[in-house]
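Single chain ahead, written as structure tokens, the form predicted on its own.
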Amino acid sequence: MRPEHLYLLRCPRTGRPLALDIVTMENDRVREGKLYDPKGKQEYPILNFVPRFVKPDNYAASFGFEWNVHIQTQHDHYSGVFLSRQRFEQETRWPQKLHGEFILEAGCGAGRFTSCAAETGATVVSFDYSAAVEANYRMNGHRENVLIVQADIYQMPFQRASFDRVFCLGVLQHTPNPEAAFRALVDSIKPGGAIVTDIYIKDWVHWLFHTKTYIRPITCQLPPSLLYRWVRRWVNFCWPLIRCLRRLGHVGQAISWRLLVADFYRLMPQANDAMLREWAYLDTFDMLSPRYDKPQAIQTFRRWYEQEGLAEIDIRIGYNGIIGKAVRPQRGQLNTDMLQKDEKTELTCAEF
């Protein structure tokens, strides 16, 4: 971390500002050291340039493994398909220039979206619960406007209501309590600030007829390294068949995924065979390894937004299931969505 980013951090237990004790500096960054609460006993190490607010062994260990194996796979400059930028821009719909603003990214993985956010010119605070922060640091740690932290979404080491924009893509369904995680994100937004989150959609037909439903309870218990070896062997074994199934269009793609091979040919038709296979290794592992996988109904997801009193709520089907966007109202400002809902309720009662 850069010493000048210290003001962005708070003790996750007390909420107080932290002090910095530097052990090793390298290229104007703190490589080793510790953060501590001057008024308490809490201490947090800085290891390999990253402040650590959680224990290294946790439920997200499989994500730490996969993103440190596939550090570059989903980065546009490596894949050449610009899928990450396309998804970030389409799902956030934020301006391309955000100088002077503060963006929080929850669940950074290897930093495919961190780089997109950083290129807006905003100060980006990016965190993950897993050791994926090390992969993200390797990809984005050189950026002067990026702070990367290993932290818990339920106890974030930041000041409440301090970010202009918050985004969380591909994460909520993999937390123990997705609704509580969402509420924690809302608490971090300034009045007038924006939030974008997504979550897998709960589709009972898809759930019943997807092989993942029945095998994931077993595979998520396996050591990540062992599961990954099996995934590679399975993908390699099935790959000739997967190429043939592409001729069947959407039907062939559905069969591929039910064979537990994540084929992105229709999404990335310009990618070469080696790149498609690399994505298949990554996403097949990602499909089978998470400890938690909790999709939600679209009505439930919308209710979360409404219960938090957010305004300009936009819930729709997106790249990864359901995408939600909203704004936290300014103090004293009514949520127009809730107001309209109340007016409709009053009209219905009057008619009755």
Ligand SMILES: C[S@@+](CC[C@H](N)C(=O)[O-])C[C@H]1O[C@@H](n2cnc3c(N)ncnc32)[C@H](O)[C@@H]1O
Given for the second form:
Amino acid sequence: MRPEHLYLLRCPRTGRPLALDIVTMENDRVREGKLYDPKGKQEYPILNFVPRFVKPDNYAASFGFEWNVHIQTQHDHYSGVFLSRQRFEQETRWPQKLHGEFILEAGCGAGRFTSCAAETGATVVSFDYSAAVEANYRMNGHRENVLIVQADIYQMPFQRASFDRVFCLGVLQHTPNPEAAFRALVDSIKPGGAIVTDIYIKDWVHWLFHTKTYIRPITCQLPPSLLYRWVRRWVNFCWPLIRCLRRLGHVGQAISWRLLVADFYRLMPQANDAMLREWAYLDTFDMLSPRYDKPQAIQTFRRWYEQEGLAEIDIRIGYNGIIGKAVRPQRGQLNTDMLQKDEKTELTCAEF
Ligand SMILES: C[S@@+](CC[C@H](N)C(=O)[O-])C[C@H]1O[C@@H](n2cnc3c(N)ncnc32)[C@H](O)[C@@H]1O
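After the form predicted on its own, can we look at the form predicted together with this ligand?
Next comes the full complex, and the chain you just saw is listed first.
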């Protein structure tokens, strides 16, 4: 982290500002050090340039593994297919220039969307529960407007109600309580700020006829490195058949996924065979390994937005299932529940 980003961080337990002890610096960034609450006992290490607010052995370990094996796979400059940028633009529909704003990204993985957010010129605070932050740091740590931290969506180390924009793509279904995770995100937005989140859609027919439903209870308990080895072998074994199935269009794709091979040919026909296979290793592993996989019905997702008193709610079918967008009402328009929440913690957005 850069020392000048200290003001963006708060103790996740007390909400108080933190102080910084630097042990080693490299290229104007803190490589090793410690953050601490000067009025309390809490301390948080900075390791390999990243502040760590959570224990390393948590339920997201498989994500830490996959994003550190596939650091670049889904980054546009590497894949050459610009799918991440397209998805970021289509799903957020935010302006291309956002200088002076503060964006929060929850569950950043290897940071393919961090780059897109950073290119708007906004200050981007990006976090993940897993060791994926190390992959993201390798990809985006050089950017002056990016702060990457390892933290939990349920106990974020930031000031409440302080971000102009919050986005969270591909994450909520992988948390133990997606609704509570969503509420935590809403809490971090400034009045007048915007939120974009997505979630897998719950579809009983799809659920019933997908092989993953039956095999995941076993695979999600396997050590990530063992599962990943098996996934690669399986994808390699099936690959000639997967290529033939592409001739059957949608049907062929559905069969491939039911054979437990994540084939992206229809989404990115311009990608070469090696790239498609790399995405297949990553996404097949991603389908079988997460501890939690909790899709939601579209009505449920909409209700979460409505219950938080958000305005301009727009829920639609998107890349990952359902995509939701909304705005947190300005202070004068906040409903009673939101006002009570906001009054509990002083709103000091001016500091930002
Ligand atoms: C499928 S990946 C998506 C990563 C990235 N957003 C993308 O689309 O490339 C889901 C990410 O959510 C993170 N995650 C899961 N639970 C979390 C939590 N409680 N707090 C923060 N991140 C979490 C995982 O570690 C993982 O990197």
